[in-house]
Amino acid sequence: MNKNYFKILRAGINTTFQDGGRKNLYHIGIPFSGAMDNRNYLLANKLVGNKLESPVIEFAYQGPLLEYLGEKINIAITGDVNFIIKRNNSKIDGVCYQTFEIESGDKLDIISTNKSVYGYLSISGEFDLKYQWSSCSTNTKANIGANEGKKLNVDQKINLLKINKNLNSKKLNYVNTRIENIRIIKGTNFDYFSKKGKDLFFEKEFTISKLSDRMGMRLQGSKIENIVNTNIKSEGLIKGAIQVPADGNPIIMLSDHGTIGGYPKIGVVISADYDKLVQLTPGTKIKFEEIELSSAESLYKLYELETQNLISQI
């Protein structure tokens, strides 16, 4: 019997195992998946001294309540998250981007995200997980990945394969910033839309719908007029692609998106804005701004450099 494990007392709303995702499988219909907010995923692993591509627990809105049994370990939580550690009759207020030592019998209560969607829990060790196509990332729509492709459940045990004995305290001074203007490049079907439709797309605000998940983000607002065809022959999709179905309301493809689709694509969210985009909650208003491909490439390089600089500070 494994002597180091977590018991799930409350599973949370959408709690899954995620890592860096699956590469080069689009041709067989398997999306990238992986952590929605890649920067916060990487920082979580760095804080506890893990390899950057190690699995973590991703949660949305309300996180899990976990009881730990075993040897001392460090944990870290990244994002904008309210959490506490309950030890005997005392309570320790959690702080994001900082390691905390937890002991056998401690309870970790990840209460909620704060005006954001996703948070990440890392441990100084390795979860006992099964890999599928070199990744443990859970895609609940396809039942792929760790935990038989399903969300974590109440009374389930999360076994630790091994733990890291190095319990050095780590901390990073970092504050998540929000984004309202989402930068995009033109999509492959940009000219399917009327001039008025294009103008509305860039001039008007859109509201993020409650009908959003790891697969896609549905928007509500001015209807984007299609003057060619509201359907096309299904073709490949990528993360960040913005499809416009017949009702004129855009849908942004997110990490668990289908790999092909038959709706025209008006644009693609640039990679540098993706992590902040996925953290926007339903009801948030956003606007789109068109930039050139060369600018998108430069912004991505800058964002990656900023992420590496943050990692090096830990």
The other form holds:
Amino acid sequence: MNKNYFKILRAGINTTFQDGGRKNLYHIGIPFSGAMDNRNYLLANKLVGNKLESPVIEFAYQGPLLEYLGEKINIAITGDVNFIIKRNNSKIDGVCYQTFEIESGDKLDIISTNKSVYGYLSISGEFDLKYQWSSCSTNTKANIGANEGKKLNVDQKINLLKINKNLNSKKLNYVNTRIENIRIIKGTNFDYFSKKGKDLFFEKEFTISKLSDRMGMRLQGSKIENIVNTNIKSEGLIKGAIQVPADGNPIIMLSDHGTIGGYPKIGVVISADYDKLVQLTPGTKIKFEEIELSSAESLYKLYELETQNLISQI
Amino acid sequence: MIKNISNLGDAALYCDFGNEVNQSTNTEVIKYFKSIQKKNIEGINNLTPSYNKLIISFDLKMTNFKVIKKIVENLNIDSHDELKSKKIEVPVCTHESFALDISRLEEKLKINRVKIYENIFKKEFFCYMTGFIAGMPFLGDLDINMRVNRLDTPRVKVPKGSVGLTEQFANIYTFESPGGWNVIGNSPLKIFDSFNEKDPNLINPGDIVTFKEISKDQHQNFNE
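Output block for the form predicted in complex with the partner chain, input the form predicted on its own:
All chains and molecules follow, beginning with the one already shown.
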């Protein structure tokens, strides 16, 4: 019998368990997966005193409504999220990047993300989850990982394997920044596109379409004209690669992306901008800017340093 | 042999084995893939072999393009590694409800559906690679008169089990997924098993695959 558990009263739009993701499986067709916004994922774990790579609950737009039953635990939510904790007849307004103690009977209502897509819920303890290939990240396309590889569903129970009895309250002063200027490195098929197509790609804004999820982000705007071939021999893809199919509308590969693709790649989003990119909501207008590999490497070092600084402030 | 190495973004190496897509180029790619996989090089976190390319992804926290490029350029590839291969028969139902793009193919190829299916069911296919989605095999080679491009706009959902054609290849969608291949039928066979962590793929690079026609009833009552 599990004495500590959450009951899901509302599942939210796309609520899954995620961790650092899976490695070395691209060759059989399994992507990294893992938390979309890596920085916010790590911060969530640090706040509740867990190992940084512990599983958390990731939600998108509308989060879950959870009832907690069991011994006191701490929770933390990262991202830009509106949430409340209901206790008896009172209501506690939630604040991101801060631990909250919850007790049996409390209801945690993760109402919505605010001008962003993903948020993270961590607990001072460990969820009881199934690991596949050393990760519990849920890949709903291949039905791999925790919760039978599926999104969380209403009326389900989430059992806790263990909890941490020492509850330390923690807080971090941090505000997520938005970027709408996405820096990229030229892709291996950059010259498949016409001079005009390339110019439009860097000069015009693209709107993030509603048909975006953990696999990819579809963009709408100027059509990028291909003058060589609208197909390439299918080859490996990576996170952040921007494919342009024959219709001229770019698609950016995200964490659950197909491992192989046959559309020409005009560019690849730099690693330093990935966490910010995935947080942009449908309807947002973005612009691409080209940078060199060496600058991308320096920017990543800087981004990583910033993340480590934030972690050490907790 | 690798003809050219470039960077794909800031965290991957793009190794090009030449423009030719044939079984001998592909065998070279697979040899490099297996050699690098065995060496467990620090920082490398994924390898994606395809027809004529090998993409090596690495963790930018631990290493960078220059370092990995140098390692790959100085690799000794074990040319004695033989590809282990097996033969697999895949049942396919070509009922209209499954063959989503057969009319488009008839139009594009100027061949009627009877001849299209005849061609596919008599052929032995070679598995070049697996991926896109978990376990999806890329099977070649279709005859030259049977080759057609992907759909201009990929489908948001291609049904699980769909058998698709594009250019010189056939594939099988192991899950419902977005995709742009021309779908000609559906197989009830389990191609990918996520509970078998050691060997999840029924079809692996180097294997030989044939398709066998089954009726809609057989498809519905298929029992592995």
